[in-house]
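Only one chain is given next, in structure tokens, and it is the form predicted on its own.
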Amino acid sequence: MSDVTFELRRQPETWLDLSALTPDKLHGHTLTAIKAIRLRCGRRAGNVGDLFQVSGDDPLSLRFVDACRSFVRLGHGMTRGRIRVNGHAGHYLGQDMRGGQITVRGSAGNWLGAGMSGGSIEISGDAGDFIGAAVAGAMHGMTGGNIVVGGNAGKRAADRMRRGTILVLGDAGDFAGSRMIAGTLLILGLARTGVGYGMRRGTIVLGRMPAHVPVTFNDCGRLKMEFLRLLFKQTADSRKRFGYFREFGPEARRFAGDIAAGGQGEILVLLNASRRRSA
């Protein structure tokens, strides 16, 4: 069997809503059947067939070619199978994703594994604000699951974060690891200003000093941290390419906070880390 294949016929005028193309949506379609499925562009609806040109039998493992950035909601609430994306996979990636498996061979928007509580999203580019957050009136972020961001990422990543890791291998925006509840987010990167601010419990590891610390945590110095050595085998044992992971020591500068926010939270900073990105 071969993927169920979505190639853009054009490029969208407006936003693109794929929220109904989702591999335990189309299990046990027709590819005559996707085709007539409608999606909101805009103001406007449109089938599928007019949109994309389809092909492949298999639906629980979909593929987007030539994406663009006005995707949106891609692989909302998916619970099985895989999604493979070329291109720019839009805003809201993943939202309340419940398993399965994304993985985009370029980059990704706003709101990345937004409520997501399972399964895991890998991007291989940048990804932009907001990711595993917490949208407008949610309690808490993602909840579960992983997400692997290969470039930067942009401001409040992990914003409310309840589980779940989050794993950036470049750079992170500003105030990274806002408001944690709970959780694990890696930076190997620069993490920028407001690293941690108002986080209430959580781990956030950071491969190098951050730009700025709030002045609401306390610094409890070098500590080895026997954990981290636990976190970093299961990091290189989940993909090849990170087997890397291995390199880096437990010893880690602590730092105790948000003490704002009860104080409960920790940013750890390597001592011992290797500065190589993958590619």
Contents of the next structure:
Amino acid sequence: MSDVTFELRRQPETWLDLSALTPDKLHGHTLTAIKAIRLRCGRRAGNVGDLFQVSGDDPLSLRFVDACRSFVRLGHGMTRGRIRVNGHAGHYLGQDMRGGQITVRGSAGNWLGAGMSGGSIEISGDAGDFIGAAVAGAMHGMTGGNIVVGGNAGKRAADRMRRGTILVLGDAGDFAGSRMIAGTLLILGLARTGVGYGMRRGTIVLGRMPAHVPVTFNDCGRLKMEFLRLLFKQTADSRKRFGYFREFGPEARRFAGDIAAGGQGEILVLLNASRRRSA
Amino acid sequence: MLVRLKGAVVYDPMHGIDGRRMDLFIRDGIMVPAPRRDTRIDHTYDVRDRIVMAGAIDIHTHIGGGKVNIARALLPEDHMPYAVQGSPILRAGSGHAVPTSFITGYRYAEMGYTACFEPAMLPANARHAHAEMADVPIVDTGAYALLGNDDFLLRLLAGKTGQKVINDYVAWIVNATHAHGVKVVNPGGISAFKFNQRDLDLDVRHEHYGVSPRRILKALARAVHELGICHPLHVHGCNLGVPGNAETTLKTIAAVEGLPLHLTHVQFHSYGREGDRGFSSAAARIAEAVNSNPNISIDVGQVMFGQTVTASGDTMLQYRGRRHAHPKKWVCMDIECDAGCGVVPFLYRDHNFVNALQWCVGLELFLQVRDPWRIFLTTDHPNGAPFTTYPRLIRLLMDRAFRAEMLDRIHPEARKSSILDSLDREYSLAEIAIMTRAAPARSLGLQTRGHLGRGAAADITVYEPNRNAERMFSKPALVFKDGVLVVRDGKVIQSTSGQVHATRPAYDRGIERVLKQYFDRYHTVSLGNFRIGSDELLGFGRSAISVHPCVPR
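Structure of the form predicted together with its partner chain, please, following the form predicted on its own?
After this comes the whole thing, all chains and molecules, with the earlier chain placed first.
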């Protein structure tokens, strides 16, 4: 059994909706049947076979080589199986995903894992805005699962996030963890303006002290938190290359807030986290 | 060009035709009598044994204006899973309970509808409402201007101004906004909400203006009648959804003292307070009142089970209902000096006692109001259900066995407390043709719509007969709009642009002097910019403005 591999024949002129190509939707399909699936590309539609060179025979494991920015909704709502991507995985990667695994060697666009409730997404490069967030009008973002971003994340990471874990090894843009309902957001690099803005509950763990914490957060001083030890151990155990998380200590400076929104959330700034980029 | 529909089984209640087999002729979009034998016929559609009716008319459907857009913005979950791909002839879109404007037009046409009327156009939002409805393809559109909570009218009433000035003001608004009728929503109540009153019954005074809803209703009903606007005052009464509101509805009927009145989504206004749960059906009493008052017409506002969203100008009601929002989010807002707006998503469940009883109340009304000319088929889209449920609703009315089957599935207590079980009336095709075509056309004063006689516009729906009315009405074989074939086998094959229906009552220009002062002081736009020009209206993309005459009384 080999992965079903999709190779772009040519760059699409406009966005290409790949929500029809998930392991659960393709399970049981022959290669011919897969090639006949219609995909929306802007105002038009095209066959998979015309857009991609397709090979392989195990639809539970998909591989996209030379992916491009025009991709949207790859892995949308998937519940199992595995998708591997080389290149830029586009917007809405893993939106509403419920299970399975997506690995990207490269970057991804906005709304990575928006509204996802299970499974895991790991990208080696940078991600756009609104990772694990709520799409416009939705009442909550991610409600479960894991997202790992090897590079930097854009603005509003974990906006309205409700459960699950997001790990950003690099920096995060403005308003990281805004309006968080609950869940855990870990940023090893630098967080910018408005971190935790309007958060109700949940935990934002920062590897470095941000330039300023919003005024609606209370400084609770230095604390030793055993839960951090567990979080780091679990992270270190999950991947070999995260082994260095074991060296992090459980001491943190705690800011409670956002008081303007109930104040049951917290920002924990680690006191001895060595920042080591794995990429 | 002369087109023939050959061998049609025609239902045209306006001309007393009830299932007669005949040929229909269309010349350049207009119905014509059978030509002489030797006339050349350019095209013949063989519609042998198929049921042919005029295009259907929806008298009350929220398809344009601010609240629909707010509902769309509020509910991505109503759009993302319902995306529709565009094609060379059709625009892309999305949505289920509040579809995008283009999809709204296509779906209506695909059910054989050719005219839709937006019932709650706030004068301040009229420009947006018309522009949005111009993007509802195929069907004709029209709107009722919403009055009765506007500061200017309430000031007039509080100042005991004479009826003449009120008439001039109403006429001016109808002209300025290209409205087809006048609607009042919770008379005075939306305004009272802004002054912290949380309910307002028919005879309670507005705290600030000291005017009662009864006074507003009478003044407006009289204005509409005296100006000769064809469609009677369109009333969304007080206390919508409140148990025991049937009393208010009966008092409302009595309040207008014989003037014509259209009570809209009466289902939501026909609740009693009996039983252990303090909530019961009063449909029988309301139906009896409608039967014995020939000046009253109603549309039902049937509830159908499933997810939808309620969008109304009635902030008082929507604020009351916010706790029932599903999914849990809602919007209430103030709209200038005019009124307000509330959007609350809602899931009607058949296993919920209240929802199930609401469903029964609607059907009880349908089955107990005897005259189909005075009761119209609506779900108050999207408030009771999306308009796409109409075919199923028609089946519920035409098929007693199906009704019984559905009745078995609802909350048993609701079933027990409803008399629906005992109502064995089944609507005939002729009656359906009346309530969805002829009667709305007559009520709205559309002389060339809703029938197939000489001179009528060729808005025609051809159905494949089917014992299952839901199947029959959801997928017409052919639909013509002004003679153009727009739907074949339930799919849009060509998109056209419909007309705007409007009416232009006469008024004394002197009112503009008073209004100008008022606008300069209180409004966000000047009087001149508030008024929509005919050219501007056509520029939005409608094919024509169809002006219907007023007969001042």
